[in-house]
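This document opens with one chain alone, in C-alpha cells, the form predicted on its own.
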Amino acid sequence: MIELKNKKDCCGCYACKNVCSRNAISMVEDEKEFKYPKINYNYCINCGLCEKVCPIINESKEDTDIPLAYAAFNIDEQTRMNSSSGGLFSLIAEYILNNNGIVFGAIFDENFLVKHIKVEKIPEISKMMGSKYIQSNIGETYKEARKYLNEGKLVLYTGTPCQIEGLKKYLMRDYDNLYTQDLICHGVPSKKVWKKYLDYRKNIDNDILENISFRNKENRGWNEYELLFKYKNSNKYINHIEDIYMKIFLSDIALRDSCYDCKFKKKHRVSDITLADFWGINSILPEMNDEKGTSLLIINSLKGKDILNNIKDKIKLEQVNFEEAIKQNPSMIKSPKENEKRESFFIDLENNVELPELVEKYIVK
C-alpha cells in the first residue's frame, strides 16, 4: 500500500484514489491545503494497486526521439485573444468533439476553485480555456475517462504533466482512442493562499465576482498580460507584475512540495502534445509574435502528429529547433528552487497575517 514518508513523493494526481476498488483511499488536505492520500485500513485489502499506479514510484522511461517543436497560433483571432497564448487547445478539443469524443480538462467551479470535468459539446470548451494557477481536483475523472475509452469513444484528457502520467499509470494499458495534452508547468500554488487572495479581492473590490482571467491581453498584450476580474458591476484589470497573488506564485514560496523536485519535467513526455507560451519567440522567430499570443507546440507521439495534421489548416505554424525553443522555457525540464522562507511564510499565513504584508515581508526586496 502507499506509505507516504516524504510529501515530495506525492504530486496529488489522484491515481491511487481512482484505482482503489474498496474506496479505502481519501485525499486529505494538509495545513497548506495540498491534498495527500490517506488510507482507511478497515477497508484496505493490501492489493498493492495504489503503489502500482503511482507515477512517482513507477517513473516512466524517457523516449530517445527528439520531439518536434513549432511556433503556432490559431488563425481565428477572437479565440486566440480569449486564450492564454496561441489558442490551440480549443482546436484540439473541437477535433475530438467533432468525432463524437469526450474532452476532460480544468475549470473554475462556483467558488473559483479548480476541478476537472468532462465536456461533450463545443460551446462548453470555453470553460476550460485559459490558465488557472492553482492545482485542479481530479476527482474521479480517471474512472470516467476509462469508461468512455472502453466504450470506444475518442477521449482527450488535458492536465499538468503529473496528472497525465497519473492517468496513464492508472489505466495500466494503452488505448488507441486516448489522446493526451499536457503543458509546461511552473508548479502549483497552495489552495490556502488562493482562497486568502479571493477573500482579499472581495474585500477591496466590493462587488460580486462572476469570472476570472489570469492572462488577459486586451490592454497590454500577451507578454505584459493582466489579470481580469469580471464583477457584476465592473471589471478590474491588474498588471500581473503588480498583483500580490502572482508575486507569491512567481516567487516559488507557496508551491506544492513535489514541485520543487518534479519528476515530470523532462524533454520526452508521455503526453501526445505539450502546449505552452512560446517565451523567447522574439529571439527565435520574431515574425510569429504580434503580441496576441504564440504557443510553443511540442509533438511527442504519432497521435500528436495525427492531431496536428487535422488542425493545421486552422493555425499558423512554423517549425523550430526543439533545444532552442526550450532554452527560454526552462520549466519544461527544470524544477523551481524552493524559497528558503517558505515555512515561515506559511506560519504567518496560518496566523492570519494579511497577504499584502506577507508579500512585503517575504517577497518585495
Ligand SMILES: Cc1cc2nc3c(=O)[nH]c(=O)nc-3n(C[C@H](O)[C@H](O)[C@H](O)COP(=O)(O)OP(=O)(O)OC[C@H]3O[C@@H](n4cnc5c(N)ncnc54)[C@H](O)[C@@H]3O)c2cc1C
Contents of the next structure:
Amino acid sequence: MIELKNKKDCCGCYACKNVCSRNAISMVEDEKEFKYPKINYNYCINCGLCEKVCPIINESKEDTDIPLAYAAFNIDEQTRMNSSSGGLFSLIAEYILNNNGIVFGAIFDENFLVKHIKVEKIPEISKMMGSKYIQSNIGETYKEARKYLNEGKLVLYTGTPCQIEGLKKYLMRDYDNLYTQDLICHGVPSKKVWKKYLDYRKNIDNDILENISFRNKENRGWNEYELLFKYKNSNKYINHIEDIYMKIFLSDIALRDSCYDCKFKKKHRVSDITLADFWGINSILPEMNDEKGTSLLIINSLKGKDILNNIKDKIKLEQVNFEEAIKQNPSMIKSPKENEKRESFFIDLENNVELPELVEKYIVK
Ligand SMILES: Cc1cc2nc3c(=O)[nH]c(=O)nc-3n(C[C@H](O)[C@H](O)[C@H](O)COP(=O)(O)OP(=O)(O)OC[C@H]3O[C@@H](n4cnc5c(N)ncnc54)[C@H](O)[C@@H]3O)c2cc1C
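Structure of the form predicted together with the ligand (previous: the form predicted on its own):
Full complex below, order starting with the chain above.
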C-alpha cells in the first residue's frame, strides 16, 4: 500500500483514492491544506493497486518523437478574451460536446475553491475557461470518466500534467474514445493561502463576489497577469503582479511540495495536447501577438492531430519549431526552485500573520 516517506512523492492527483474499491483511502489535508492519501488499515486488503496507479511511483517512459508545436488562437475574439491564452481549450471542449461527449475540467465552486467536474452542454464550458491558480480537487472524477469511457462516450479530460498522468495510470489501459489535454504548469499554490486571501478581499471589498479572473485582458492585455474580482453591484477589484496573492504565486513560496520536484515537466507528455501561453511569441512570430492572447499548442499524439484537424477552421495557426517555442517557457521542463523561506512563511501564516505583512516580510526585497 502507498506509504509516503516524503511529501514531494505525492502530487495530490487522487489516482490512489479513485482506484481503491474498499474506500480505504481518504485524502487528508496537511497544515498547508494540500491533500495527501491516508490509509484506513481496517479496510485495506493490501491489494497494491494504490501503488500501481501512482504516477510518481510509476514514472512514465518518455517518448522520443518530437512533438509538433504551433502558435495559435481562437478566431472568436470574445472567447479568446475570456480565456487565459489563445482560447483553444473551449474549442476542443466544444468539438467533444458536439460529438455527444463529456468534458472534465477545473471550475470555481460556490466558495471560489477549485474542483474538477464534468460538463455535457456547450454553455457550461465557460465555467472551466481561464486558469485558476490553486490546486484543483479531482474528487471522484477519474471514476466518472471511466464509466463514460466504458459506455463508449467520447471523453475529454483536462488538467495539470500530474492530473493527466494520474488519470492515465488509474485507467490502466488505453481507450480510443479518451482525449486528454494538459497544460504547461508553473505549480499550484496552497489552498490555505488562497482562502486567507479570499477572506482578506472580503473584508476590504465588502460585496458579493460573482466572478474571478486571474488573466483579465481588458485593461493591460494578455501579458500582464491582471487579477479581476467582479462583484454583484458592478464593483470590481483589479490589480496585477502587484496584488499580494499574485506576488505569493509568482514568488514560488507557497506551491505544493511536489511542484518543486515535478516529475511531469518534460517535453514528451502523455496527453494528446498540451496548451500554454506562448511567452516567446514576440521573438518567433510577432505578427501572431495582438495582445489578446496567443497559445502555444503542442500536439503529442495522433489523437491530438485529429483534434487539431477538427478545430483548425476556427483558429489562426502557424507551425513553429518545438525547441524554439519552449525556450521561453521554462515551466515546460523545469520545476520552480523552492523558496528557502517557505517553511517560515507557512509558520507565520499559521500564527495568523496577515497577508500584506507576510508579503512585506518574505517577498518584497
Ligand atoms: C495552475 C496553472 C499554472 C499554469 N502555469 C503556466 C505556465 O507556467 N506557463 C504557461 O505557458 N502556461 C501556464 N498555464 C496554462 C495557461 O495559463 C492556460 O491555461 C493555457 O494556455 C490554456 O489556455 P486557453 O486560453 O486555451 O484556455 P483556458 O480557457 O484559459 O484554459 C482552461 C483550461 O485550464 C484548466 N484549468 C484551469 N485551472 C486549472 C487548475 N487549477 N487545475 C487544473 N486545470 C485547470 C481547465 O480545466 C481548462 O482545461 C497554467 C495554468 C494553470 C491552471
